[in-house]
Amino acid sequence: MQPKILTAIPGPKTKAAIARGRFDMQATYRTLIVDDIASHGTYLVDLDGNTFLDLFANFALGSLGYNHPNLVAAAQGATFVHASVNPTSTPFVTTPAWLDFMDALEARYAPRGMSKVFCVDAGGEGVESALKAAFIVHGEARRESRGEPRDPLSLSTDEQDGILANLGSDAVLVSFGGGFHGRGLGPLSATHSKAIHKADLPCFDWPHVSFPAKLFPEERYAEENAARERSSLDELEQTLDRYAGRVAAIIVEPLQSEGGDRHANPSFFVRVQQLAHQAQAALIFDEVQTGMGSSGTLWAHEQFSLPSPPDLMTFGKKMQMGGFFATPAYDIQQFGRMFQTRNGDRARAVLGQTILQTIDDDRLLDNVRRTGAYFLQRLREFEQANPSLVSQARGWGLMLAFDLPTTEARNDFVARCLRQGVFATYTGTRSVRLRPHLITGTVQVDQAMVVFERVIREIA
């Protein structure tokens, strides 16, 4: 297949359903209605027939792109029907199917030294729920260090009065400039990213500091990079002293996406590591967008040579479920301390085990290396030869990105790319966003690179 594009965009058909679908709340972000059936692997049909090459993936949620035999064949089964069909409290009910998904995580996927899963609905309640598995260990440590009782059940009648009239703890949560971490309000507490997301919500008092975003390419920015990198890193430790005591834990991206695809060198992370220990806090490694083998391993962290595992690692969407990894220490087995209605959505686990399992079987993270080093050698091309208007191309995986000069410039770029045949996204204030599904090859490498030299040379 390649990208097909017979209507304008919207086309008719497109432009009468979004319109139907005008109760939605949703409704006007819509940029396409996609035909389900036609679609397939990496190539999107919207309803007028159109043919995209999808370099979206719905925002990182797809992985082995549209009706992959697999998890058609998974959805098809037995075992998914059933627990589509009969809903249970996973942590209190459950089924063998939900034990089989339990056993390949801790024997296979698991991140090193991560000894516990806990699994929520999304990626945000995934980071909502890490957050909580934090303020938890951390308190029941201070109150132990006061001499008072680890188990809130044990505290004085007035206390526990006290934690229901909200006179909560003074803990905080150290995060970084630019970082999204969720729409949640303990999420959003701790994202930077844009401030439409946090308008009129009110929000935590917790402490964030800079984030050393790597310009690129690195080789003529390498003393600037390390600068940002030693400032940053200055920055969190004269915070940490400043809270000296009251900090849960410290929350990162591997590589801040809506942020704006921003990285930053192992060294970084390692040094990040070392300064959580030290302030007895949790280090959280986000991977809701990173996870999954977007980054050529199973998870991006992986990549960082870090001394011992983090404490807590978040995943969502291309699982299909939300959630976190967490070493031995941060395992909540106390009743109503962490447990909600479902935690776990068993029909979800078929597709979220089935998506491993094909990322094993088709050797699709040696596929993720290959095609990202050569896509992003393409983008690299593609800013030596347009230096007045292409800027910044960088890429992990297939997690890749590049600037042009203004957000109207960025905006009109993507709109043109759409209208011939690739959908690519935004993020930050001037970058397109590239998140192709882990099984593009170079073959659509090669399609997307032939319409984003023609649309750069529009725009020229």
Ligand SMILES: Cc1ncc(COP(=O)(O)O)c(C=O)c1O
Second form
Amino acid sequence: MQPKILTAIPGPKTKAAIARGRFDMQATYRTLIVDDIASHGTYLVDLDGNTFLDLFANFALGSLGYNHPNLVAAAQGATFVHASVNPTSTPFVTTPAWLDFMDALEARYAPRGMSKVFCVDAGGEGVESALKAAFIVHGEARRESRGEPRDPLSLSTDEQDGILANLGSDAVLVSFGGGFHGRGLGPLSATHSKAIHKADLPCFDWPHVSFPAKLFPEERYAEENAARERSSLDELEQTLDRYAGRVAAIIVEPLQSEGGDRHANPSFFVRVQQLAHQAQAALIFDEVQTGMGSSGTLWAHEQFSLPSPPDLMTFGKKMQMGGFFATPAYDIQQFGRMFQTRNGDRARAVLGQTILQTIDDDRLLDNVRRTGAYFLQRLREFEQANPSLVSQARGWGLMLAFDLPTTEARNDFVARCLRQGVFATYTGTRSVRLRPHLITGTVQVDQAMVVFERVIREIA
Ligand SMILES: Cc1ncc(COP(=O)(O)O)c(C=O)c1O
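Output the form predicted together with the named molecule next; the form predicted on its own has already been displayed.
Now the full complex is given, and it begins with the chain already shown.
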């Protein structure tokens, strides 16, 4: 297949469909109406029969492309059908298929050293839950260090009344400027990518420090990048000192995705972990966007060669559910502290497990590394050929981006690409963001580059 545009975008049928469904508060942003029976592999087909090469993958939700036979077969199987129609409160009641999923995570897919998982419905909820785990363990340790009971149920009636009356904790979470961790009222206080996400909402008064945000090409900016890393780590160290004893956790994305596809070196993360240990704070990697293979390893942080596992790691998107993996210290057992009615959608688990199995069976991590390296090389050549328009070509596996001079130029570029059959997206103020499905190959990269080169000539 290849991109094929038959009508104006949006075409007449798509336009008519977009005009419908206005009851949906989210209808305003709708770009395409998909024919999800005709869509196939990395190609999205719309209602007018236009075929787009999909480098957007629904904000990195997509993994195996459209209508992958393994997923279709799984969804038609009895396990999926019955899990869908018989939802359970999985902490209380479950089926052997869920236990198989747990066994598979434990044996093959959990990051090294992480011995527990907690499952919710979406990425942001996974972050919210991981933050709770970090604050709970921190609170217990603080009580213990004061000679008080670890277990809150052993506190006096007055103290428990105080808890019920919102006598919160003064513990803090440290995050990074430009970070994105979701839109719930907890994670939002660690999210710093766009003011509109937070305007008018109450936030926790938690500190954040700058993120290195390396410049590219790295050969040209080696000194500047080293200075950025040092300065960010200095800020972190000072902040940990300032809040000594009160820092429950540090949360960081291995690559800041929503904040503009901003990268940092492994050495940065190794030092962040050291500082977290010194401060007795949990280190949380938010892998909602970077996880499940996009980096070329199942979990992106695995490439940092950290001396020990992070304390908590969140997932979402491609896993088909949200949640976090945890080291043994963050295994919260008192009933009711960490609980949601569903805590593990068994139908989504069937799909998540099928995706993980297919990543293994089809050696998709090799494909991500191979295709990602080729895509990055093509983007670098694209940058060199168009130095006044294209800059900062960067990539890690199949998480790729480049910049245009202004927000308007970037938006124009993305809109023109869509009209010519390539669905790319945006991040930060002027970056084009690419999040292809894990099955994307060099043929698709060549198809994308034909369109990118044509569009850049149009706007030059
Ligand atoms: C790093 C990160 N964390 C959390 C989230 C929130 O995930 P969701 O919107 O699925 O709740 C996102 C979403 O883009 C993300 O990129």
